[in-house]
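There is one chain below, alone, in structure tokens, taken in the form predicted alone.
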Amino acid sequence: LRVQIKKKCQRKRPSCPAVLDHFDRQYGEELGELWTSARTALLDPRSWQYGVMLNRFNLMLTPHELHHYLQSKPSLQCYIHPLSLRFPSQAHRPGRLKQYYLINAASLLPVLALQVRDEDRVLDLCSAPGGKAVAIMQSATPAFLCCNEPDPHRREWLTKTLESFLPHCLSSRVTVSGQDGRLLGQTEAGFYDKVLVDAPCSNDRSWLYSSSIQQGAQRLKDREKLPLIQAQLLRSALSAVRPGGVVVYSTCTLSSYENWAVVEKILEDFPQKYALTLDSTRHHRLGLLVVPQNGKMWGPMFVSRIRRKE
């Protein structure tokens, strides 16, 4: 892999003092001392570190030799740097495939809690911009990935992305749906193996750095708005499941309304139906949440499977 890395020298990026507030009460509540050490690292984006994710389909074969290789057993490499060095973005290019996918290591902990197996059918529920799939189809070879996103321009986003990354000859596995997901489980109850939630949320590191006070408080007034959307979607992922399959919820962002509170809304819902099966680091039983720190840099991410038991 023939890149040259370089260390980014850029004006530190200032905060929105709005949001930077709100986190601070929330954040201070909720996670305490630990708190101030993601709140150092949040607002040092010259430190973020990201995984290099490989793309194995991005080799040199010819048409018989890429159906033998799509046989062998899959293998999900994503390589990381103990500094802040960044590789340089790839642009999109038709016809084109990418060598590698630039990521929060962290991001990838929802595909690895999915345990896709070969022939499983699986449902990407909110999946563009379609790091998670890229993900998903270099650790596995399902028999069936619907990529749904329902908004047209993060859609075509979430295309190209799968264009970047996935042969020609993928494209009868891998479909990309702009269903509501909030309805999916209704029209295609009980069809899926494993089905991904990885559910719109207040990401703490891009709405850290709004580009306005005013941007900053409507999205901290949006995010009253997001635990019943995030409920909806997971209920919606638990009914297009099958029983025995599962489901694996997942958001970029600390707070505990849109994670653990989600979570237990739905268990509540459905006692006897759902099995928790990913226990926290975190003490508590909901899931696993990934708080950034200095030197470890990954995530916000939450992460919690579920399984469907009838």
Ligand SMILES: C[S@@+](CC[C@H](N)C(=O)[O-])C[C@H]1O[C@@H](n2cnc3c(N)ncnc32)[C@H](O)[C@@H]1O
Contents of the next structure:
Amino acid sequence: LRVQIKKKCQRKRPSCPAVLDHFDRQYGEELGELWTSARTALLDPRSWQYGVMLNRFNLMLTPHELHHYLQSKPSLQCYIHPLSLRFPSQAHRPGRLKQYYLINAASLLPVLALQVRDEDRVLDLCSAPGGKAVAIMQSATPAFLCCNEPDPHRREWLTKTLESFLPHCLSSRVTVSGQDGRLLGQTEAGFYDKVLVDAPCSNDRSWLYSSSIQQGAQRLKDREKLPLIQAQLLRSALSAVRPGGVVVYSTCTLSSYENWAVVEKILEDFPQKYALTLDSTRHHRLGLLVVPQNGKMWGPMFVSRIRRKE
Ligand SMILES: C[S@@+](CC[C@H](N)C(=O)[O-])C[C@H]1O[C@@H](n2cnc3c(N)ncnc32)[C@H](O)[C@@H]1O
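Let's compare: the form predicted alone is above, so bring in the form predicted together with this ligand.
To see the whole picture, the full complex is given below, headed by that same chain.
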């Protein structure tokens, strides 16, 4: 990878006191000592994303060579810098593919858990800005990937991401839609082999750095509504997947209400229909939670993998 690595700006940004206080109370209770070290990691300016996912399509190949290349086994390649330096971001240039996507390494876990195979039909229910959609296309060549995002601005961002990372020859396999993901399960019942629900959540990292006290307070107020929306999205995903297919539910928050509690509720409602399939016994029956720690700055990330039985 021939890029110039800039020394990351290590200026300390002020955190939002109301959000930090709220997290201290909730996560202190839920995680105990683990929160003390996670808190230090999250407040460290070096803890921002410093991984890169390489774009396997950024090769100087003729269309013929590219066709052959796509027949070979795809691989998802992600690198982190040993010194936590941040790679420079690449500007969007129409018609030119980017070399890499800046990423927090834990963000690839939901995609790895999804285990997309060539020719799978895949739905990315909450898709913008498109990091996981790009990762799906790096790891396999699905028959069809539907990237769904109801927010028009974020959908534009998603479209640009896909343009920046995928060659034209794949455009027939990837579509962008703008529906409310809570309804897609009804309209496309049983159609997909794999569905990713990377749900809207309390994004702990960015909420800590809310741009104003008012924004932080509003986010905390809206927080209570999230578990209901998340459960509706997960239920919709489980309808959209075919019997035997797999749904991965993920968030980037430490909050138990948005993680274990959402999955638990759905499985309680339909115990005969769904089975958890992630080997999560060491962590939790319902999924695994990545908690950022000093020297291992990735996360927060929660991942649960559910197979529809019938
Ligand atoms: C955590 S972000 C997704 C990140 C994305 N998967 C990625 O890897 O780049 C959650 C997304 O869900 C979208 N969202 C919010 N409500 C939704 C709904 N009802 N249906 C589908 N998506 C929704 C948000 O606009 C947001 O873009």
